[in-house]
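One chain is shown next in structure tokens, namely the form predicted alone.
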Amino acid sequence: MIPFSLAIHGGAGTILPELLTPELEARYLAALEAALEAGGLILKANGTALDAVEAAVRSLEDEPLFNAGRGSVFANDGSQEMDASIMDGHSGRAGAVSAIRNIRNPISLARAVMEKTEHVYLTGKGAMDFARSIDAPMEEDAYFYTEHRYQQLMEVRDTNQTAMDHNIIIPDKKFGTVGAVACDSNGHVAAATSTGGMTNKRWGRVGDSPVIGAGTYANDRTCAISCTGHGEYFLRTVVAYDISCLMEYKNLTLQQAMEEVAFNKLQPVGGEGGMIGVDAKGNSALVFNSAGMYRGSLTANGDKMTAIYRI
């Protein structure tokens, strides 16, 4: 039996103590704790890594604090388009969706793509047609509306600026994607990532979150990775798969591979953000090159951690 492990993230960037009230900080930590609990219950019951990451991400999608699911940011046209992906490291199968609207839990729709179709990635109208065909749970626009997200759009709507942060007082410095990675007691790994994208995004912009190999990747031979950050850079450098390759071909450890990508590949080209990972031995790592990252981890021996700022 492998000691299970679970790691989650809720975004990275310029997250500093002076930017959060004690009350808001406590809410973030409680939300991270709830997500760990959701995934951890499954792993403790000898459930699968795939079920655990879906449950953890669903918990984060249901929390309006995070830019995914219910808390998704607004695009330039006033819509809330969401992206998500999930990958099973045991089978190598994956599912992804992008530019979807009104889906209560995008990560579950991504899993349905993986399990109910022959495809990996559905987008836009086609993804919505598929969602309706399987009666995926949907909500009205009002469910997804949060006043602070709408005010973020109002601040930049009449400009060419896009913003990937929770608080546009510091533009482009807080990335709200959520994700989870897990290793179960059988040594199988899985990864899941979900996001509302960028405030004021246009032209159907899609970042790295739904792209297998960029924002999400899982392989039992190496690791499971979920990323958060400036998506364009993560796409160009194929971050999640690159970490796996460094482990497979250069025999780097999970921690070494993640640090190599975060600090020696992403950072020099301007890529800010972070990633979480687990390997098939139950090791986990949470690495970021920004000031902070909403994050948490749980292990089979009962060690639990939630944090926001750089330690």
Second form
Number of protein chains: 2
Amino acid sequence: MIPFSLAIHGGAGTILPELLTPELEARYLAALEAALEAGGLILKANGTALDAVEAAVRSLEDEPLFNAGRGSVFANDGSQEMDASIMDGHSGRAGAVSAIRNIRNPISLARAVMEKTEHVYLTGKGAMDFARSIDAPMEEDAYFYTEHRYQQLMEVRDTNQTAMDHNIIIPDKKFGTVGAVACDSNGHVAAATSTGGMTNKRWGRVGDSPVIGAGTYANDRTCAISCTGHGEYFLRTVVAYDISCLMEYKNLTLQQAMEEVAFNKLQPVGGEGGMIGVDAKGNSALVFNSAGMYRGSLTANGDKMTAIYRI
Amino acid sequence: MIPFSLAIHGGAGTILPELLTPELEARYLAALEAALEAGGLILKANGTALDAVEAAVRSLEDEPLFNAGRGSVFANDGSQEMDASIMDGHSGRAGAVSAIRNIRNPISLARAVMEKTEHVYLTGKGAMDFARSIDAPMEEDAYFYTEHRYQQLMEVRDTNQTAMDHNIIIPDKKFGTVGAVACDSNGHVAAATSTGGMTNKRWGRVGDSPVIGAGTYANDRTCAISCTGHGEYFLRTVVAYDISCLMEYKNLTLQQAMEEVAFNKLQPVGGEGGMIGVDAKGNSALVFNSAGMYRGSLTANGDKMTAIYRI
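Follow the form predicted alone with the form predicted in complex with a further copy of the same chain, if you could.
After this comes the whole thing, all chains and molecules, with the earlier chain placed first.
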């Protein structure tokens, strides 16, 4: 039996202590705890890494604090378009959706694409047709509406500015994405990522979150990775698969491979953000080149950590 | 000065001599010649690899024989949805579009995303809004209509079958995608891929063609790659970037890296198809694990080749 391992993130960016109230800090930490609990329960019961990452991400999607699922930000046209992807390191199968609306849990729709179709990636209206065909749980716009998010859009709409920020009240950048990676007691790994995109985004912009290889990747021979950051840089750098290749082809450890990509590839070109990873031996790593990353981890021996800022 | 190099493909699959008439064969070879000519003219005049791959792919998109641009197949709802991506190995920049309609040259729209926005990837209605904002050349449905393609849809609609085939009259599989890769006289590389998707496709299925890292990748340090094949396998395998990583991290040659991925990674799991590549020294390679691949190459010393079947 492999000691199981779980790591989660709720976005990275310019997250500094002076920018969060103690009360808001406590709410974020409690939400991260809840997601660790949701995934951890499954792993403790010898469930699969795939089930664990889906459960952890669903918990983060249901929490309005994070930019995914219920807490998704508003696009320029006032809609909330979401993207998600999931990959199973045991089978090598993957599922992804982009530009979907009104889906309660995008990560579960991505999993349904993986398990119920011959495809990997569905987008837009067609993905919504698929969601209806399998009776995927939907919610009215009101479910996703938070006054706070709407004010964020009002502040930047007509400025031609997009805001990748989870929270526009925080100056500079904050990337709203949630994700989870897990290694289960059979040594199988999985990764899941979900996002509500950028406030005021236009033109159907897609970031790295639904892209297998960029925002999400899992392979039992190497690792499972979920990313959060300035998506365009993560797409061009093929971040998640690069970490896997550095482990497979250059024998770097998980931590070394993640640091190589975060600090030597992304940072020099301005690619701000972070990523979480596990390998198939139960090691986990949480790496970011931004000021902070909402994050947490849990191991089989009971070590549990949640954090926001650089320590 | 580096000796320039150009390679193109027009799709791979079960393409056997007994399935094509001599007249159709001649038409395919002439269309491949024309695309080599379009890209080659630019490279001969010391133009950029980026301009050359765009020109070669535009030529293939304008030719109704290939499943991209004008010759795109019909989706289940009778529409023609197209995907494309382009990457510049010199700057590391990339552009991609998916689920677009009525765009005369999808590859040029992908390039506009790269050059005129801060984004990499636009999809669906939003991508069409962007296209209109830059006055991208559009065509009415009639331009894309070919009786042959429509009959293909009629043959499989209501059968619940999708056909990844360029040509359903050909039994078994044929993957309709076009692509080009080039190395220019400055040693810069670029890659471009464009597709009309699968006949009778539903649910907004996206394959590897618009995905940077999977269907398209370019990096002056390693190679430029464009893929064609069963997209789902190419997405999970992150094919184009894997070839780059095998060169960068394991010091394989371009040919070795492409053969490793085509025969040792894709083929064992049923991932049928092929890919074309160039490195920054002007070497090119054309590799496929299917019966045939419409393909061609051109080098600075005047060597020109077009072919369809395995030799």
